[in-house]
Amino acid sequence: MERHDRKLGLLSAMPLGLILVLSFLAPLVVVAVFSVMPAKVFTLAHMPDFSAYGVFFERGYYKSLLWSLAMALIATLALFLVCWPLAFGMAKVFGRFTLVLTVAVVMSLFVSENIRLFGWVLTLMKGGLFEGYFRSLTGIGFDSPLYNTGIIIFGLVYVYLPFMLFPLAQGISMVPDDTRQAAADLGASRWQILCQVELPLAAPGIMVGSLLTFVLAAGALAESKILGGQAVIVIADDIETAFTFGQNWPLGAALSMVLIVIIGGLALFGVSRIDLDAIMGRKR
């Protein structure tokens, strides 16, 4: 019974999966054969050549993709240190207020990702809210922290917050209770709990949330242009641009696919180590 189940749920899920693999697949091939095409040129029709990819080398473009992964790796440990208290509530200790918690989070996503980032240049800026409050009351006034590394980093982490909290939470709340407290009640102090005990259950989620904003943030393009005033030039940026002003669409086809290959590799990679019969809540 179990196997009819099974083989009827593959045949009813085959067409929408076969649409899903083509719409997913398609852009990327056609992506894939550009990176190989000679510069400026717009059709397929051309022998293969993989100058585009030396450009990447010669004129820096590695620096860009250098650039974007740091920042989304240091993103993505900023929001797992922010999270995990936040997380930890939501699943073991809010209740009932994790409800009107989840609801407010989700909300913030309801605004567009550009028109939250307006609103802190308009907060931060020389002049705004904060800067320009201060001064009336005070007479004295200070530099925007705007246009710069760190309020890039900052957006990034306001703006792929939920990403990370709700994986987090899941991962968290597979963590049974009576495990903690065996662990409390053999003598473990609560940093032997949490680092022997909470983070290896809670190891799925982690890996997620991890994954989801590292990935996002890694492409991220609004952040570094209104927050950071372009200070830093991120590889999505060099990628724009070559698409567009630069009228070089091999180039930005194979800036593409560095960082597809790359982001797609530790994808895979953080993937093979979750157990997602236990995420979905599967008997094995």
Given for the second form:
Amino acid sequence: MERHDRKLGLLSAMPLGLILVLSFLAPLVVVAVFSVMPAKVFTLAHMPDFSAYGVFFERGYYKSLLWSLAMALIATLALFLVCWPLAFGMAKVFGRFTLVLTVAVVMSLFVSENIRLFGWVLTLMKGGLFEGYFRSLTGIGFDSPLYNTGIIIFGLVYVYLPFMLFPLAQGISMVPDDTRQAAADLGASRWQILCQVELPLAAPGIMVGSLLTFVLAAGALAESKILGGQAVIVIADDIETAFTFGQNWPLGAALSMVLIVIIGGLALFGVSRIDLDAIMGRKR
Amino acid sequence: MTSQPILRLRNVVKTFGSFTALPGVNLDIEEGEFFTIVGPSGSGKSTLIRLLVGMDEVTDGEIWLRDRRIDQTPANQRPTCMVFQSLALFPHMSVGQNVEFPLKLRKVPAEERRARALELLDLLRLPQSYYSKRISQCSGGERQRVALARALAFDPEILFFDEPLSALDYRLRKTLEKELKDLHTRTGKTFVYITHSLEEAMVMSDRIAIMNKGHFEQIAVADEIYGRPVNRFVAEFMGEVNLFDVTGTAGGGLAGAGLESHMNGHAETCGVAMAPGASGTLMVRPEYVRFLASSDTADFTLRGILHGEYALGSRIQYEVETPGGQVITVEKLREDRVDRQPGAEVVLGFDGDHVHLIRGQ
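I have the form predicted alone already, so could you send the form predicted together with its partner chain?
What follows is the entire complex, opening with the chain shown before.
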């Protein structure tokens, strides 16, 4: 009976499984194969020569990659610092207000990222909402904070906030109140409780939130284009250019593969270090 | 015991909004004693212990630890420590790290910490190999011991316990009760224990405080509370009991419904003499009530119908209903089991030496 059930389970999972394999794995394989093709070809029927990977170093594409990774790292750290107190409040303090906050944060996701970023441009640009009103009221103008790396990181923090906030709140809710009280009772200061009890016990949430935001931020394009005005070129920008203006698919594919391997490796490492069951609310 | 109490509470008040949990508690706890606060749920005992360890703030009143007023001191600066009901062990740390936690906070060198932790594992009869075990690998009783070791590592002036045994099964609880009592003797520390279980309190405590609705009904040694409760609440709370409403008679004796008194004037020596017309409650514990044969005599006798017989392990409990409808509980050791069938008419008796009179109620 049990074997029969298992067979039935496998059978019913088959259609979706096939769709997933085809739609998820196949493009990845195509990209991987394209990345080893000679430059500027549009079919896979060529002798592989791996030249695109050489170009990655020769033409300085690694700089874009470093920019992307560095900004993603800074944005992730900033998000962690910004979201920790907020997530703590949501998990332990706010009570009913948590729902309001959740709805508000989720609602921001209903509007497309690009439109929200353009909203910031209108707000921050010279003659925009801030500077324009300030100048017309006081007669004193100031430069727009747009078009530099700082504003790109701000954009990343702004756009990916929900992806850090919710896993973090979930992680913090996994810290039992009595362990914090016990730590205090045993003489721990607020800071010691944070470092020795809360952070380690909330680690799964921290890991999930950090991975999500880092992975998304490392592949982000809109923030650097819209807010940054391409003050720096990010790797996603290079990939897009290679596929479009450059008409060099193998180069685009090679750049993608480098990004995929780095991010995939990081994600696998992170996920292997945490107990996903715990954060899904299942008993270990 | 020394003359100065280690912990003094003066008019401690705690309110939550319009609800008064503690209307004004006064309490002295002596150095080195095992003091247990017993009460039903909602009696305010948990609220009280949270105030004592500093997890909640008092609304009014003072708490003194020897010569130091501590009611405004935050929990992490009080030299006291608590074993939680949930134990609140740190699941991400090993047994050793849990025990060493308070020492690490005080920046005790690693070698010394380890030595002290192993010493404490010994004291609590945990094998030294447990030092590197994970908390999730420990059984309920072992976790209990780890929590105790961690609290003792803190070296508190007073060790508080918030019903730490309530989640354990009966046998383990019995074992740990005795171990705790033993640990108290060996460490010489002041233990303040709260529980809703009277048995737990009786086994371990030097003194017991019975708490009800935010105040203490009686504070005394176990025998005193068991044998001479100050009121009906305490009498009924402290286990099975038979209570009779009685009034004083003209001869200096007492009488109650269905109860025949044959005191013959020695009510005085038994401490149950009453002024004529005064009212009170006569208490006798089930183990002092006898089944009388026709030739037997007793200071008090009453008739009834044997209703039921219940085995309580080493003892047998009988229920006898009087003509007035009162159910009398009788307990006998298994070897003294009486040979009477339910439905039989029986005569019960007990002596003046074994009764206690609660006056005015």
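Residue numbers count along the first chain shown, from 1. If you superpose the two forms and keep the largest set of C-alpha atoms that fall within 1.5 Å, you have the rigid core. Since the structure is predicted, the reported quantities are computational estimates derived from the model, not experimental observations.
- Here residue 268 does not count as shifted, since its C-alpha moves by less than 2 Å between the two forms after the core is aligned.
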